[in-house]
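The chain below stands alone and is given as structure tokens, in the form predicted on its own.
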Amino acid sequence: MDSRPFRSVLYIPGSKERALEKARGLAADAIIFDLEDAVAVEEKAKARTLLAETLASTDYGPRAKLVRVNGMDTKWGRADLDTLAAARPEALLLPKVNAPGDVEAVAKILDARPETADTSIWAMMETPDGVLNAGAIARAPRMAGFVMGTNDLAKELGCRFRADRLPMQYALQTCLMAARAAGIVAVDGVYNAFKDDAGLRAECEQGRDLGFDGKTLIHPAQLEIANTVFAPDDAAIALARRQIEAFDAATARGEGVAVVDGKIVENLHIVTARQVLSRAEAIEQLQKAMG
């Protein structure tokens, strides 16, 4: 997995022309152009065509661009693939992935199309079967990322929404573990109360502390908090630099460990420190590219 930022992953309805245009100027690391939940049944065909045309003609800059298609078990899924293929999508996000076979079936379709040679696949992890099969799904063909679908998963589990998300912890950690083992991205689920900044910040901090790369968002007002929480702050960057400097000095003296702020620093801490600096640099480069 590279250091490309996925701090903020914003859902944009594929049926809303104004929203598609506005997305070009938003400070999102990634955009999910949604043809599934955000589009009414009677708008599915129109949205599919609009999105294909928009992606083929619009520059969204360095942001990661994912298209959430309808499930292949619906009457819209295959048509989404056929129509969007010409737009050479960067990634397709598959809803309600239950098993690696769901990914393999779509990968075979993409393999048969030269225009989608570089299109990756992401999976919505939002069903009990999906969570239980997370390890195999993460290693399926073309897989590049997991998106936690916590709303659908809560419905399937029959669990209550709690600020600490205790009922969701097994699913979150299982999918994160599978993603890390396979070297793919893992993005946390949405926070529904988009006007509750304190609640959003707390849930972003929990997701960050668990190890997620970022958070999916339902409103542009949530971008700043997610971008801030999931980025290394000045203190973390300074500590990483001091750890590397101290460890390099210890190594030069023939020692295997260093001490920084009264704590032992070993090689494994240096790996993490370099990841922090790499992530900070990648975020800075992305922000410069977006202007």
Given for the second form:
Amino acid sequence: MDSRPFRSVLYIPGSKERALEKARGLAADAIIFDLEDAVAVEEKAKARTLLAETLASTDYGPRAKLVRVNGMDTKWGRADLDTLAAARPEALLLPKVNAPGDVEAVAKILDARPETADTSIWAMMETPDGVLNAGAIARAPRMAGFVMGTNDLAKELGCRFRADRLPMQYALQTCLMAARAAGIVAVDGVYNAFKDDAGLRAECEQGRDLGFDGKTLIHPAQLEIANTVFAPDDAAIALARRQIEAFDAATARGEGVAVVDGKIVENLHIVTARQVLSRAEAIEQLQKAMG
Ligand code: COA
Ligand code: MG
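Having looked at the form predicted on its own, could you now put up the form predicted together with coenzyme A (COA)?
To see the whole picture, the full complex is given below, headed by that same chain.
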């Protein structure tokens, strides 16, 4: 898997002109331009046209750009796909994916159009069927990432909101495991209380500790916390360097194991240490490129 940053993945309603404009200057690693749940039924058609025009005329820089279309089983989905295809989207995010067939059907449509030759597909993981089929969905054609839809999942499960997200753990970890098995990106769900910084930070830390690449966000005020929590911090970078140094020294002595801070360091830890350094490097590059 490459180390492109997905620490902060901001939803922007495709109907909100002001937010679409504002996004160019926001420090989001990735943007989800949304036509689905963030857009009211009466606004669907207008948002579709506005978003297609905006994407064709606006430079959103080197950050990843995903378009969330309506489901193909709704009356807007196919029109979203046809209109947005012309804007050569980098990635389409499909809502409520239940099975690999949902992805295959869209991949076939993309295959038939030259503009979408390189468009990847991401899946919202937010239904019980989707979670149970996660392994197969992650390996479907063009799949490049999972986004956890924790609000829809909570609705489907009938579970309660808890700060420790105990009811969500099965779904979060199953989808994460499937994403890792297939080598695709995995981004955690949103934190609804966008004025509660402490709660957001705690949930970001849990997502990071589980192994997610980043968090989906609903408001610009959430960017800084996600960007900080999901980046390797100075201590992690320093430790990675010391581990690599100690392991190189051990190897030079003809030994296969080093000890750093009283803990063994083997070849597999060096793989992780190198990933930490390359993620830190990729974040620095993206920040430079976004100015
Ligand atoms: N992306 C980009 N800009 C955003 C934004 C977003 N998701 N949410 C808010 N902003 C902008 C506003 O346009 C406003 O800009 P301005 O002050 O320069 O005019 C600024 O940030 C402050 O917004 P604020 O007044 O605090 O928020 P709000 O009350 O207008 O909106 C929400 C709050 C939650 C309705 C709004 O943030 C939103 O629509 N978020 C996305 C929801 C979504 O996509 N849901 C689907 C996935 S769960
Ligand atoms: Mg949803």
